[in-house]
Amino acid sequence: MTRIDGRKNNQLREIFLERHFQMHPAGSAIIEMGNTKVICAATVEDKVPPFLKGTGTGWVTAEYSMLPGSTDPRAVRKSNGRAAEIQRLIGRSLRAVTDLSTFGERTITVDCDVLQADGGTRTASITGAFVAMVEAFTTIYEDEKNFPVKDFVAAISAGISASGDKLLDLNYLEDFETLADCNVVMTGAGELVEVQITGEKKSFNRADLNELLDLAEVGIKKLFDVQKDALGNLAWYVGRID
């Protein structure tokens, strides 16, 4: 099939990922995901969730908001249950490969606030969130040794087209138009984190589960690769773990 945008069903919209796009955050980054447009800033804070004190355990978690002018019409600026579960999701992902015995009784937050959103934004806060965590992680790494993240996270969506083609990627017109929508978040060692699949106007069968995640863990593998060119020199951190 044709897709909206002429994109391959296996070929990721076009991507651009800088970090330190702020100054006051610790770590930040700019994702940009074709028209999806995500600003993510990691903050660090000498304090932990009361169920943490005195465990000397760290915590990484997130926000989400979609900024007022991210959609047509006006997106409302008020917290709702798609935003907590959003930043739900993202604090997860983080987490997963991360290693909060490592850091001492700090918190990371990374706010993930959408500028512009055509799909996906979702994914793209998790895989921009990624690179503004690392970054903030080297500004307090003390230990030559235990660098707190252990492995890349990512994420991407997949789904079913009216026409039954399995598409990499959605913009907002597809994933309008879905008959399934996916959300994988995976680690660099291959490793899922999270599989979010809804069947939005038909059910979907085994087959074409393993056919979405295929689909996903090559467009991740590609992000992995975006992100190590948006850390540079802070890649070599990942992973530093005895």
Second form
6 protein chains.
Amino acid sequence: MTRIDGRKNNQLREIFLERHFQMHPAGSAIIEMGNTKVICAATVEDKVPPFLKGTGTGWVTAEYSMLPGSTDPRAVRKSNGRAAEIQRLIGRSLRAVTDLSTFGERTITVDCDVLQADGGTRTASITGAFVAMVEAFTTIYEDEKNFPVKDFVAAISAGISASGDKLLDLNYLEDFETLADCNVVMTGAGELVEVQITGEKKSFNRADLNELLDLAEVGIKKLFDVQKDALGNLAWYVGRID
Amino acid sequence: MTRIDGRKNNQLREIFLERHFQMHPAGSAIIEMGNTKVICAATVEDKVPPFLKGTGTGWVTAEYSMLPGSTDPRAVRKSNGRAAEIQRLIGRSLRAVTDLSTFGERTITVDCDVLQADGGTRTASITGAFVAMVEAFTTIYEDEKNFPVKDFVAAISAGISASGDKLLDLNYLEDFETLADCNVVMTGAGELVEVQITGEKKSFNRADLNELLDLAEVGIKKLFDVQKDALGNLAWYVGRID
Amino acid sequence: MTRIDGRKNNQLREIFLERHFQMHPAGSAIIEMGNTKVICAATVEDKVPPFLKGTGTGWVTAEYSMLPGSTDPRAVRKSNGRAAEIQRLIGRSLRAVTDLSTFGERTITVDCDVLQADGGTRTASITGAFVAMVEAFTTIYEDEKNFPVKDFVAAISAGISASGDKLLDLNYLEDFETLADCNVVMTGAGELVEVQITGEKKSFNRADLNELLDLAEVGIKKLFDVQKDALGNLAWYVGRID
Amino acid sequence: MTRIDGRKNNQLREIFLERHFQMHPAGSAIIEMGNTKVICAATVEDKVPPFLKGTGTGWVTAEYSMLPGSTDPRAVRKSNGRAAEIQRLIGRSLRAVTDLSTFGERTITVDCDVLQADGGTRTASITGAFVAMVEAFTTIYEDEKNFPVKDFVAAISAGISASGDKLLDLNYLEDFETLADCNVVMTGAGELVEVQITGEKKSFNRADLNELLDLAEVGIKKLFDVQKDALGNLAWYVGRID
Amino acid sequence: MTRIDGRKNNQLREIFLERHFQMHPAGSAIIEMGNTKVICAATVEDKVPPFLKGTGTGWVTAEYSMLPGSTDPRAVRKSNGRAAEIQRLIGRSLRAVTDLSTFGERTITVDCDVLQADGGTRTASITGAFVAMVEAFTTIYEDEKNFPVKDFVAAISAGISASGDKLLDLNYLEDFETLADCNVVMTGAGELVEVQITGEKKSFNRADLNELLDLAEVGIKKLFDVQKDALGNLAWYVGRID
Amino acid sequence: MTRIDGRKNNQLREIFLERHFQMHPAGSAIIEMGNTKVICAATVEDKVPPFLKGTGTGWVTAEYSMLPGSTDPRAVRKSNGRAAEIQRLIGRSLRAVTDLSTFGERTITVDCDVLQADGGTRTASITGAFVAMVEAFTTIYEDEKNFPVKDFVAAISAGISASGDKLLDLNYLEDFETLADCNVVMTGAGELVEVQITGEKKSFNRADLNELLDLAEVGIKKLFDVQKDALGNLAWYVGRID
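Since the one above is the form predicted alone, can you give the form predicted together with another copy of the chain too?
All chains and molecules follow, beginning with the one already shown.
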């Protein structure tokens, strides 16, 4: 069976990922997964949240928002529960590969703003935010110390279609029609960071879960290559330990 | 190895679950899992969100909040991202076992208010909210139709301790110390509804994931018995199809 | 004439008052007056409002809120004028028996959360909050100084029914039907702290006022006994001056 | 003993009360009690709050706010608990003399904006708001029906000074220094509508209460004359029943 | 052609401008331009916005708001885009004649509250706010330094009527009917500070613009005389350089 | 004298303007003026603001916001006075060339989101928003009626440098250093729609004003060509009257 856009079940959409998309932030990236487009901007501030003051430890956090014209109908400008949930996921994913003790009491905020939404905006945000964050860290990195980013991290969605097919990297229409779908966040070493599976329309079993995780792993490994290309010589820093 | 409160690794905390805890809502329950205590109140309103108007379909949603005295330090009264994320999870879990087409254009709102927090408030909320929701549906059920709740649903947490042990039903201290933890929502038929695994401190692999899911399944099956006891003769309605 | 619940005109509802209801706050209590149930949690923070900074003086304040399931119809979660008015009344009542100069620049916040409302939630909150506050002060009391709480304080409602009867401790239905009602806050020494009389439906005269105050005094004296029982040996501290 | 501004204990401050102060609202008034100055604007809208829709009954409500330059230090523009409490008091006082069934499903909103604060702003607001409300009702009054305002209503403060004197109509400095103070709202027939006594600094007894009420009655009777003068021939409508 | 209120095209409305209208603020003024009435209160605070901390430089800012009874229909109490735009204009106009380096790290906030609106509230606010600001600066002026206010500043509106007439100082009805209108802010030296021309209903050309500016200049010169009268001997300070 | 980026005084920055940048909105455009980049999305909704209900007339409005990564330091996500002022300017500019009576009770909202800020974001927003609006109107245009957009509209900034030079199309650094600057909005017919001149740092005279307007006219005429290129065959609709 072929998918609506002609892809194979285990095939990613066409990807475009470029760093330094904006001139002002310390790090930035634009990521396109098919028609889904997200801008990621990583800024560095010399302060930490209250619970870290005086600990010498830094923080990485994220904000997620959709531009009004990114969806149909128009996305109203206001914070909501879905955005809160997504930005917490992005923040945890980035912190999972970051050594917060290596860059002092600073906060890296990665803003993920969706220019155009066609499914998979949260996973695209994680994959793009990683590139923006690495770029930002290189601007404050003092080379006698360990680089704060210990490993790559990227994310992808997968889902079970009405006909029972397992599909990788769902676009909006597929996402709408799947019975259950998952978002998987994985490190360069192949370890899982977050797995979120939702079967609101139809519950799933353990075999389904394992098939979806297999699919996701295939996709994420390709995303690491895309991240490395986008980072270019900055990729050298990731995981660097003196 | 023994846990701080003397439990075995696959042992739930002591549970207390009682329905009709409040006199005003259509359905209500109090659930205690060890020191964690949550009040669940299900109210019925004759209206639906805008996207359902005119469809003849109902809605089930949830709100989650912590009383100021439920935590140390005091929980400030304001909505936040964590609460938004949790109430969306509770809502999806309840809808997964509900036939929204069977009760007209009505909304069931289940308010989960944490009286005392000691880990596992979101999973306790789901388990308790189910009982409150069933009680509420019996007040509007007209017996010539199918009962809106198709199956039981309950939830539990599990995690990987620093020493590598897999632990069921984490209390706050265990939750704080685990490297990775998951929340699992399962139906009476043994199908998965939601699986959320987070490895912010340390990522995990597929074998870990499967062990945690095994543990969770053990715990959730016991929770179904507790729910049936609390519902008493109302348990008869769940899954009833004419 | 008998009241709807069979009480005499000068009779309180059945009362349950227990301290240390929650494990996290420095002090806590649950109070039930018939079907009205309120949780009171007193927490201590090492800071004061701006107008007290540098004065060496402490502060006592309160917050009041209703759980969504505490009323019919469901109480929407948002601050409102009624809650603001009530929490200011609770705060003033507690400060009237507290020596703010004896416990340094600390703030005691007493959160009063209504689990179930059936009339008299503000007066029940004052009576319960007092117990929670005393418990909280014992956790920071250094015995060579005077105890910050100088006297007992409790509160009750009374009202004039449509038939002209003066009734003590109104439940919701009585409150709804009375023409004028009052809330009285009194100290252990029998002095008045607050008297608020409202005759929105029908104004009242001085003789009415005096009868209502007589009734309230009868009720409040019984509440002091209930508070003493709930405090147990902590009651010894109240009014203690070295 | 003489008061700081030379008044006798039972003497009101100099009063100025004028109606039709603003050209746009249906009714308006400015009231000055010494240095306290409040603008009252009564507007009529053809709608009622949700709980009155379809009942044929109208509503009277109030809003209270302080201009930034009305106090020292500057009053920040934001709603707060004190304002909420005061505007609820004003609304209840006006409704106590209004027959809500006589003017259809309309809402009269009386905005009380304090131009200058020197004590007694809430009681001045009630006294002035009454005049604005009467003026507003005359614009919608159809003479074959009963006039909606059944009687006069006015308000004044009184308090107990540190030396034990009972003082009428406290200015800011007196208010700050009194041990207990009360606000009394009374109808033209001499009946009480609201009595609020607060003894935050020192509690009071029944004898104190009666003396304060005697004082207030003296003051309020003079305020009725001032209201009648300000209303001029509109005073004729008050209490008019066909 | 005569205007609706009988004025000539280049004639201002009747003006009343008086300083020290309120007793609490450091400076204050009331200005009436025909039926438009605005209270201006200037307060001094010993703090500056974050971007000026540590620079030794002060700040002048403004807030603008309409009392609910100032318009028909009633103006709802909430901040809005129009108010934000106007208060920024007032702040810039005042800063244009102020030497921010002469009065230390202090902020002058001028609150402009519209009592009654009949067109031209923003220009009346600027003209009145200037007087309040000068009065406020005299309270903190230490005479061995230069006075912070270097020159007078005032503002007026002008517009093009449907018949092509150019009119000075538009009232509300004229403002509503003009095709294009402008607000002009000018210094005592005759220099322009702000010119804002809007042709939402019909665009205009350069000749129109020059005629409107000519008209405005005529009006503003008269406003300077009114400001000098209102300031009395305080006018001596403006522009004073040691 | 040469400008920091080598441009002549009357030279625009390099411009890129492309329509249909986003797939979801009815109309969209991206505009780049040098390093300033703005996305404009025009959506159509079948409703109008309350003041237009039942009039048969449509509405055009705008929202303006800066992405967090668009500036240095990071732009915090919250509405503010500057944004409110700018979006009102954009809305007025678009309405000045639109016949609101020709497209029924619909609202066109043009969202202008700044991707990167380097001066002139409000004028770039107007120039780009026009293109997005025209594209949106073509999707609802029924050819037997007049096209709602009557003429072109574009905007540009100009300013007076510290050395007295008059400069066209200021970048951020120039904008920061100019003594006075203006924003000019002009129609295709050469008429002015909005002129806003601000001399916060130094006031200006009539000759300055005329020179700035001359400069702006030169720039805006070039912008019309750019808009026509971006619109392609859609440019044919503008000003079309049957």
